[in-house]
Every structure is written in C-alpha cells, then in structure tokens.
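Only one chain comes next, encoded as structure tokens, the form predicted alone.
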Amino acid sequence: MNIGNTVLEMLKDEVTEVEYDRFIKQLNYNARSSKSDIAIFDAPNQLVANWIKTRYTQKLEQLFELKTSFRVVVKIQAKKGKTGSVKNSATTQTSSSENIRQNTLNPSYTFENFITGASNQFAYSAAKSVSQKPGEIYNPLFLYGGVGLGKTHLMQAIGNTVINHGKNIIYTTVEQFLNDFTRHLHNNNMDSFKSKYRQCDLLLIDDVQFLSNKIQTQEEFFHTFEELRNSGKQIVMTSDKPPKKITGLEQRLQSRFEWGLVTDIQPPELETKIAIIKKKCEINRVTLDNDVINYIATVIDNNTREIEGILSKLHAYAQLMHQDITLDFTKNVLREQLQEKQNSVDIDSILKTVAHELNVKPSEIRSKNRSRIVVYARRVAIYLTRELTQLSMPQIAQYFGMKDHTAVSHTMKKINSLFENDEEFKIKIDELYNKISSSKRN
C-alpha cells in the first residue's frame, strides 16, 4: 500500500462513516504527480475536490506529517479527463445539479449537532424556522459573522432538512457560481444556466462578500434572486459582513438582501465553546476529561473549525506514541502552533485587550493607581506580558513604572499562587490569554 492510500486509511478512523463512503472513499492519491513535499489527491468531480479540499486538507497534511516525519502540502483536485470535463449535454447539466444537489452538503451539519448559546442562539432559531418553512419565512435568511463561527454549518442544516423532503436543494458558494457563470457565458450557454439555478427549491450561497466590485456576476445573481424569491422559493446566504458593509454591491442587491432576515453569529462564549469541543468528541469519537477538555476552550481561537483540527492532531498522536491525552500530553502535542501565537504579541495589545475585558483605562494600569479592580487588572496585564511575549522582566517593570524587576517576579508569584486556589480565575486568565494571541494573529 503506498504512503497516499494509508494516509486515507488513517482518516477513515477520523471521520464518520457516512462522510469516509460519500466523500473521501473517492479520493484516489497520485502517486506520479506527487513529490516528496507535495502529496496530490485526484476527486472525480470538482465539486467534490472543492468540499474536501475545505474540509479535510489540514487533516491529510498532519497525518502525512506524523507518517513520514516530514511536512507535506496536500493538494485535491479534479481528476483531468472525460470524468472531469464539463459539457453542453443535458445528461451532464442534470448530473451537475445533482452533484450539487447530493454531494456537497455536509451529512454531519444538522441542527442537532449545532451548539447553541448566547452568540448564536438567535441565528440558530431563525434558520431552523427557515428550515421548517422555506420560501415562506425570512426570505432571504442572511447570516454574517467571522470565519468559523457557525454561517456554513446553519446554512447546510438548512439544505439538509429540506432535502430529505425531496426538495431540489443547491449549495455553493460566490466562487463556484462566478466560476459557472464564466464558463456558460464562454460556451454561450447561458440558458443552461439560467435553468439550473432558477429551477431550485432552495438556493444557499456562502461567502456573498465576493461579489464585490463583480458587476457582470452581481447582473446575473440579481435576476436568479429575483425569480427565485417571486417563485416563492428560499434563499440562504452567508457573509463575512451586513450587506450595507460590503463595498461595490449594487444598492438594489443590497436592498434585496435586507428584505428578509439578516442576523449575525458572534464569537462563542467559553461555556459554548466547551459545549462544542464536547459535541465534536462525541462526533469524532475521542474521549478527553474535563481539563483537557477546558485547555482546549481557552486556548482556540474563536474560530470553531480549529476544534476538528486539534481533536485530529491529538487522537492521531496517542495512537501512535501508544499514550493517553492527558493535560500534560495535549500541551506537549499543540505546543507549537501555540508558540506561533505567543512569537506575534505585542505589549500593547495586552494592555488594551485587559484594560477592556476588565473595564479600567490602559492609562490607570501604567499609574500608581492602587484600587483594588487597577491592582488586580495590573496584576494580570503583567501576568499575559511575560507569558506572551519576549520581554524581560526589567524591560516589563520600566513599561508598568515598576520600581524594578522584583515587583514583577512578585506579580507573577501571586498569581501563580491564585491558579492554585482558584479554578475560575485560572479559566478567565487562559481565557484571555487565547484572546489577545488569537486577536493579533488576526
């Protein structure tokens, strides 16, 4: 068996079932193509390497690295050929649509497997209420919010709900249409396009954002919006941004996509965030105890897709060093790409992100302001400063008008001893910690 069909084998334990027969079952690796430093997947069909190359690439490229010691860049792409090409022939347009239909909507993106909290509680429930009434509540629904919040996995619960009605369900995102767009304009077979996507029941798009400045795609997007929703039929669309927020989107466009619902996802709370990491356990078949589980939380940054990417990394490193993921065990493993955190800190961003998060001016942290709510925002500002970044504590008492660097070493005695006594404290400390690293990274 060569290194690109055991590296399948070794996701297969990563990955449901239905996903591993529906998706990656098709992935045959290309042993000519590859080098030592690239590993090369061929998918049948593009549609299919789009949805896996989002999806499971990080994946292929850590269980290449812990194979072979070496790291890889994985590509997927489409198998070159008949089996590939697109043609004019309605036989092909149908199996198209019905590609798009069955095959890229994730199975595991149900409402079921969604976590909810305060961040999203709202999105949750209007999608769901889309879901039960589609073409007749929120049209269009649009959801906005940062990269991993939540958007794609709302969108597809969706499309999944309504699909098992023997509804005909289209995803895809800007990239994909504008790219469908160009190639029918060039073969002068607009009226193929014009049937598939105006025929749907349901039309969810991601990422709407990339139609800026797109003034011929947007002239095509605005008529399919049009026949869609005077059909009585549901649009779903995502954004990284409110439609008013998007530069070079038509004002008609705009208007049309505040017609129905626009809501947004927000970051996730800690007490979401671990909800989630234990959801995506239970999913992905690890078991984690509680601290571990709480390490996690703290340290991701709000982009929630990362939890699939850890969970990997540590299920795939246990079964090979033969040893349980303890605490200890899942700093050792995620180390590095922590230190990639920490190494794009400043001081500055520190005492910004703590003087907001504890409600004190930066300014009274620098002062000798002794109230109890400045000493103890001081306190952990100098805390984040030496764990973060590569001052030392001279350079960290001078910032702060600390006397010397004793007053500093005593800062960080204290609180080492408040981790010891307090849990909570410890949490909100970590909390913050991921926060400031993750924002700057940003």
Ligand code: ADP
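Residue numbers count along the first chain shown, from 1. Bear in mind the structure is a predicted one, so any value in this text is a computation, not a measurement. Just so we're on the same page, rigid core means the largest C-alpha set that superposes within 1.5 Å between forms. Compared with the form predicted together with the ligand:
- Annotation: Cα of E258 displaced by less than 2 Å between these two forms, core superposition.
- Superposition on the rigid core between these two forms places the CA atom of N369 2 Å or more away from its counterpart.
- Superposed on the core, the two forms differ at V73: its CA moves 2 Å or more between these two forms.
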Given for the second form:
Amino acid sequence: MNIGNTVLEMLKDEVTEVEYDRFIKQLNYNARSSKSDIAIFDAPNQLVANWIKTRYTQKLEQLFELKTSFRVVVKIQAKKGKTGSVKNSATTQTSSSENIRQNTLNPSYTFENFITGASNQFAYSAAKSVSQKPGEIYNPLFLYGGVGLGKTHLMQAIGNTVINHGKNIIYTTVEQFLNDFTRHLHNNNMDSFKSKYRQCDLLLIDDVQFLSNKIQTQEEFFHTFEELRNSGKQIVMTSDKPPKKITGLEQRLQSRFEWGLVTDIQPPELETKIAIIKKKCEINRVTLDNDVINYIATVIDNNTREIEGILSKLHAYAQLMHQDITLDFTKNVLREQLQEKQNSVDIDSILKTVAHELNVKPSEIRSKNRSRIVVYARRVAIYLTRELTQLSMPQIAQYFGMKDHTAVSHTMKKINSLFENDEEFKIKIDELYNKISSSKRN
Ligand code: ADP
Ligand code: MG
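What would you give as the form predicted together with the ligand, now that the form predicted alone is on the page?
Full assembly next; the chain just shown is listed first.
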C-alpha cells in the first residue's frame, strides 16, 4: 500500500464512520504528482475538496509526520475541469517544484471574483495597480486586516494576473519560507535557496505576522527582500496587523515593510457579504434563494472564510437527504455550527484559568521558562487551546512563544501519551476542560 493510502487508513480510525463514508472515502492519493515533501490528494469536486481541506489537512499532515517522521505539506485538490476557473492551465503541470509552488495559487482567487465595497475598495485598487505594473508603483505592497477578509485572495489575484504575463512568481507563507530555508540549509544547498527566491519577479508572502520573534527567518527574509527590491522585483505581503504592531520584528524590516504602501481591509458591509456569497455560489455551482443567502450573510459575522464551508455543508446535506435548500433547512443545518461558535472560548481565558489553577503566572506560561511546573502548565494550556478553539497550530505556537507548529504537535502527542498512562491526569484535564467551556456558556 502506498503511503497516501496508509495515511487515509489511519485517518479512518480518527473520524466517525459517517464522516469517513461521506467525505474522506472520496479522496484519492495522487502518487504521480506527490513529492517527498508534498502529498497531493484528489477530490471529486471543489466543494468536497474545500470541505476536506478545512477539516482534515492538519490531521493528514500529522499522520504523515507520524508515519514518515518528515514534515509533509498536504494539498487537497479538485479534479480538473469541475470549477468555472479560467486559469487551470497554470496548475496542470506538476513536474517541477516550481510548478508545485504555483499550484498553491488558488485559480479562483482572481480580481473578477473579488467583490468590492467601501471596506476593501482601496486595497483592491492598490492590488490591481500592482498587478498591472509589478515592481513599479507600490513596492512592497502590504495588506493587513482580520481573518477571512480577503487578504490572501487579493494577494493571489495579483499572482494569477502576473503569472499570465509569463512572469516567475513565488507564493509562500512565512512557515513555508522557513521550512524551505531549513531544508536547504540542512542539505548544504543555500545557493539554490538564494537563487530560487531571488530569481522570482514577484514574491507573495502571506501572513508575515508569523515572522514575529523568528530571528533567523527574519535575517534570511531581510536579505531576500533587499535583493528583490533593489532589482525592481515586486513584493507583496499580508498580515493580520500593520508592521508597527508586529512584535519582535526587527526595526529594519518594519521600516522596509512601510516603504511602499500599507493598506488595510475592513470587515465587509452587509451588501458586500451578500454579494460575496452570491459569487461563491456561482463559482461552486450552488443555487440558493435570496432569503437563504441573506440569512447566511447575517450569521457569518465578518469572517468570509466560513462561506465555503457553509455552502459545502448545505450542498452535501441537501444531496444526501434529497431535500431542497430552503431557509428552514439552512437554519437546521447551521444550528450546530452556530452553537459551536457561541460556545467557543478565547485563548486568553484558557491561559488565565490554567495559570490560576496551577498557580503560575500567565506571563510565565507564554515565556521561555523551562521550570517543570511552567512547562506542565504550558502543555495543558496548549492542549486545551487546541481542543477548545479553532486556532491553527502556527497561531497557537505564536501565542505561546514557541518556535513553530511542530512544537505544538509535539505537545499534543505528549499529552495524549500522558492520558494513556495517567488516569488522574486525564481527570484533571477533563475538569479544566469543563470548567473553561462552561464558564463561557453562562
Ligand atoms: P484572509 O487571507 O484575509 O484571512 P482569505 O483571502 O483567505 O482571507 O478569504 C477567505 C475567503 O473569503 C476566501 O474564500 C475568499 O475568496 C473569500 N473572500 C473574502 N473577501 C472576499 C471578497 N471581497 N470577494 C470575494 N471573496 C472574498
Ligand atoms: Mg490569508
């Protein structure tokens, strides 16, 4: 059995039978396109791909790591030809690592598919200008704003435009940049790292807030930045906050990030949200009545990222239950999701409760303190955060001042093994878990 199928088998034990039969079963490991550090799975269409992507990517990556002891990036892709996308040609070749990187551009993240309103008009116009004259106007372009407001979409829209002009582009997250750096360093191959990044015409680097406190990555990124910019190559960055607010960011980087144009994206107005949902329906070929669309727009807060998840859920349920997607049906399907959201806990209150219970200071938990009790408290807090919030491993790592997400997954493994051997420990954690989740509900 190949590694992909082995991992899928392992996943089977970790999800419910229903989840497995409905979704995971539809995945096929694409051995031909996968590489030693990238595992590609094909899903029958974009909806199923999105559904699986948001829920199981991290789990799959953990299972790969468990099985091979290497870190592998998992990609879930829809089989070609199912979406209305125009740029599939950019993603059909998979032979070189160059193309793998280009693959990470979502072909539906285009300017055409981006809905504008007062909240994002300026950022949109700036991105559009940059895509037309890369390296000539705003360099770097720095987009910031809250989660799900379309930063990655806009950034990739620049990429999708520029790629069509035959330019060489790299889209990367800070995390991938660091992985790439470490791998090349490890293989004694720094020249190839340098030339790879420095030969691109457009560097898109997503979520640069994760540079926070990563001295070595900052150092390497600084040199890449300098060389690209000095040779007139375009750099685009996104972040959840403006450069000034990124803690532990070297002064020289902060000031360079502000050299070009720094612009924010605000939460969308209701009409913009409605238009975004309509656009997503169109792209994913889902038909919804206006009352259903309006209802979704009011329940999703500002995080537009939830839309695709909601659409795939509705679509899947409606198909399985042979029902139309009426407003009542929608409310029923989303009830569980809303409940979850109301009950979700914020990381600060987890920190506070754990610190209080274990008699350490919250600041100690977030520090590099290695004393036994603090390490213990940190582990517990990380475990509970992972269980009780929607935060990703890199986000958790950053909050607790850890190096990267592997430290978090290591902690999770550690706690799980403690569970197996120590009944009392498990009871204690359960107690804390209930305490935190019920305090939120009252
Ligand atoms: P961010 O990077 O800011 O967290 P994303 O770019 O990932 O957010 O956007 C989340 C989802 O919402 C994506 O599917 C994106 O296409 C969609 N989206 C956000 N804003 C818009 C918009 N103005 N028009 C169309 N889709 C949008
Ligand atoms: Mg993003």
